[in-house]
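Here's a solo chain for you in structure tokens, the form predicted alone.
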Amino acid sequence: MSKQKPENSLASEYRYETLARQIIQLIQQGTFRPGERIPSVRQMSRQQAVSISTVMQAYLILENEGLIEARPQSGYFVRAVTDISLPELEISAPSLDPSHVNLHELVMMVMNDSANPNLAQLGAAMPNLELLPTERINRIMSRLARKAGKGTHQYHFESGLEELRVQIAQRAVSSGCQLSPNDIVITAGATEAVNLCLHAVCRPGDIVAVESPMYFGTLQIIEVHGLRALEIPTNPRDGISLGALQFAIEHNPIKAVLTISNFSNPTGSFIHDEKKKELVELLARHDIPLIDNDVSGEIFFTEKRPMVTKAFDQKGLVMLCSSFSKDISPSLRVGWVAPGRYKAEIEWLKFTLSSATATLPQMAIAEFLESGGYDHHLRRLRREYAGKVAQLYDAVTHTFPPGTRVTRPSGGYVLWVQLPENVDSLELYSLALQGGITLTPGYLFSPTNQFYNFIRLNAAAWSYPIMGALEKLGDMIVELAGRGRA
């Protein structure tokens, strides 16, 4: 049977159509704007008065158009359509010799800067406090600080809080990782679980492979533990370089490799579940610990959580990190380590240099994740980020000039942007300082400065009004390109 046209159509539209052209003006007007969510079928079929499957034929056509994405279990939500592709990234090319870490003073300055609030803030990758359950956390640690008294204020030493622990046993499971509480230790944050790992398996002067570039969070741990740094090639998209990792392995005495395998920090490379396997094999052969820091493993824009190395570790030889500041609160320092076969050693550091980590924010954590508060909350920063991310995408391919190069990132919320070669990232920061912005240039990532030309950008505070920010920043590449070229 054949589709009747509407009486009274202006253009011989059906309905779908109609409604489908009025989206599309919409967002050109900027009503729905990119990585925004639009109308659910249901809410559009009110609002317009029209029937559910009108709703999905004119879905149907935004989406074969490009101007619309479906995201499981979120809806549907505006594409990041741009009349420009930038390039990505090509792989990493460091030195193949260790090198000693110094970074600390300019890692310092970055992060006093990253404190003023009179400052575009686009450098630290810090979460969105507005995306936090700040609220729903308060009310549980005001609770359970009423509730139970005094034994919010006794030590938890070694492993930590035991329900926090079976907790994140459990949750474990959706990363393909089989763990039981007893095999996890609560740290403060995975800054320090990664901290405990370095200082179990190396001693000053041993060689740690790391990915290039890499955050220099971990970068100021080796400089800290006196360690010599390893720079091995790394893919923006897919991580670590094997090949470059075995030859390195075959030319030096590699104690431990350190890597973020799931939406790294800064470049948001995803090692696939393949390349994971390989990676733990090559190290089992070798005997030669991983430390993996899974610390946005969470934040993924695709349809499942990625798997962790760990999954695949038969030889107790992977260390996994992680921590709860980037998706439930920076400040509780809540974090934990699966340390594998090194774990007696990690609980004997943790108590000699911390004793324990603070019992009232475990509880509270615990609670929240045991509730299904927790699994809500990350359906929304999920979405939420992964917007925000194909906006400031979206915004950099139109304010940059040439030669831009910027990653596009599956997971987390940094962008790993690599300016006209004759742009210096410390020039830039000092400039852009000047006109109330911050970022973070790309010296901080590599011990040996081989991205000079490079930025972090953090999208988690990217919002309409930040545009103008990044619109002057912007006009500051292009002039320091210029100056370059003359």
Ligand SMILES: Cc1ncc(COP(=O)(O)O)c(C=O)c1O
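For the two forms, the rigid core is made up of the largest set of C-alpha atoms that agree within 1.5 Å on superposition. Keep in mind it's a predicted model, so treat the numbers as computed, not measured. Positions refer to the first chain, counted from 1. Compared with the form predicted in complex with the named molecule:
Put the two forms on the same core and the Cα of Gln22 is off by 2 Å or more between the two forms. Residue displacement note: Ala461 has its CA displaced by under 2 Å between the two forms (rigid core superposed).
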Second form
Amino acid sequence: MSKQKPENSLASEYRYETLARQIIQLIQQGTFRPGERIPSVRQMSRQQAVSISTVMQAYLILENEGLIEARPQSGYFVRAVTDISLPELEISAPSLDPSHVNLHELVMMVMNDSANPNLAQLGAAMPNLELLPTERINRIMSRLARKAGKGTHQYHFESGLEELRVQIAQRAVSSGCQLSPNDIVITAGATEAVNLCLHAVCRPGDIVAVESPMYFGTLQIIEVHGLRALEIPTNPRDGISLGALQFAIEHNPIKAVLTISNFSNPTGSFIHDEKKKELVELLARHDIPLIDNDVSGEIFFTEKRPMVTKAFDQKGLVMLCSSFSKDISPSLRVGWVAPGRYKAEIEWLKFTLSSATATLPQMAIAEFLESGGYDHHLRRLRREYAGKVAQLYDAVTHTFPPGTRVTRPSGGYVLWVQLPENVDSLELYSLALQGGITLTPGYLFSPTNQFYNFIRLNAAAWSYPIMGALEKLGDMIVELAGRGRA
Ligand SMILES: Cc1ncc(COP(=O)(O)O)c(C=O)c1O
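Switching from the form predicted alone: structure of the form predicted in complex with the named molecule?
And the full complex, kicking off with our chain again.
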């Protein structure tokens, strides 16, 4: 490895040290921002007219100093360097009593505000439309529409388009799952998938165990069915507490367990493989179905696709739900469920409640998957979202007051923020709305108001121009925190 000192560097510096110092300056002055990719080793070597090994050594220094990180097959990225190191969020501590859900008015109010184009949308977990493969899908759809025969417009009563089910079954292999196309039922998004599953295994008044916090859309389904939610303590890092779940099972007639085991909404928690296996085995011992929502499973920033709980399912008790809403299009409304032993009920319910899923969107998605376009698109999407999550995390740590904690998920695109204790997220919501900003208040994620001082932020649409809105929000939090102390 060359260690020649260049002419115009500090006398005691090697070329790779000079290069490392230059890159540090670029990071500090914001030219390379947290989450962004820096030039590849080859590009940097060409740009700076230095050898590959000089660049490698410089990058090694930056990596050791925690300033950049290597991501397999993607390159080197600026880490969310922050001189403020926030403590991690703690495991939630809900009361271990089941409760009815009554959140619909609040949910609809927030949903209406999320549809207002005049507001800075910091909360709603919508994907970034600029990053979705919309043009490609539109081209496929118009070609299919032109050439498709009248048959496309007939009811399609089976479990959904076979070509699509084949593609989904093939992809399942990468998440450790052996599925046949016949194991899958196509639905109108993950929402319908979860709805059908709950419908299949519960009756009004039944108790279902949920992660706490839980995505409010799922809590809404629980509310609609008149079920009772039993919130289980959940760690924002590695998900539902198995000890607490076991205790809950031993003391309550739980009819189903609901999880989002890969990158939950809102905490981004991720249940690692060994724990997924233990979860499935625990429920198998008690013959309780697990409804696991894997809607963000493909948006991982880790080295490989995380496994799904279904991979460990020996008894057909895991009902795996997912959709293409987060990574292809939320409006095509194509999702699916692999319902294990409940397939016949799910097919019947699907037929009874919505007859069938629209055919053309299924055809378009099947073709996109088959062409390899999906994989290519996902690689870019993961890179972009990893960057945006890191940038928003960094921005929150710099703009929100002391007492704030925020998650740093390894997939998905939402951040869960704990505000100082005396800040009420609904008060903040009203204040923010007056300032032209929306966010998602923590109240939505628990039927028992566990998270009054939490908010969810969406990193998908993050870009530096939004910084102004975030700073404004930070000021409002400071104001509310100060009011509480007076
Ligand atoms: C966990 C979770 N499930 C389901 C949905 C909605 O999915 P779909 O559009 O496929 O119904 C969302 C959307 O935010 C979500 O975060």
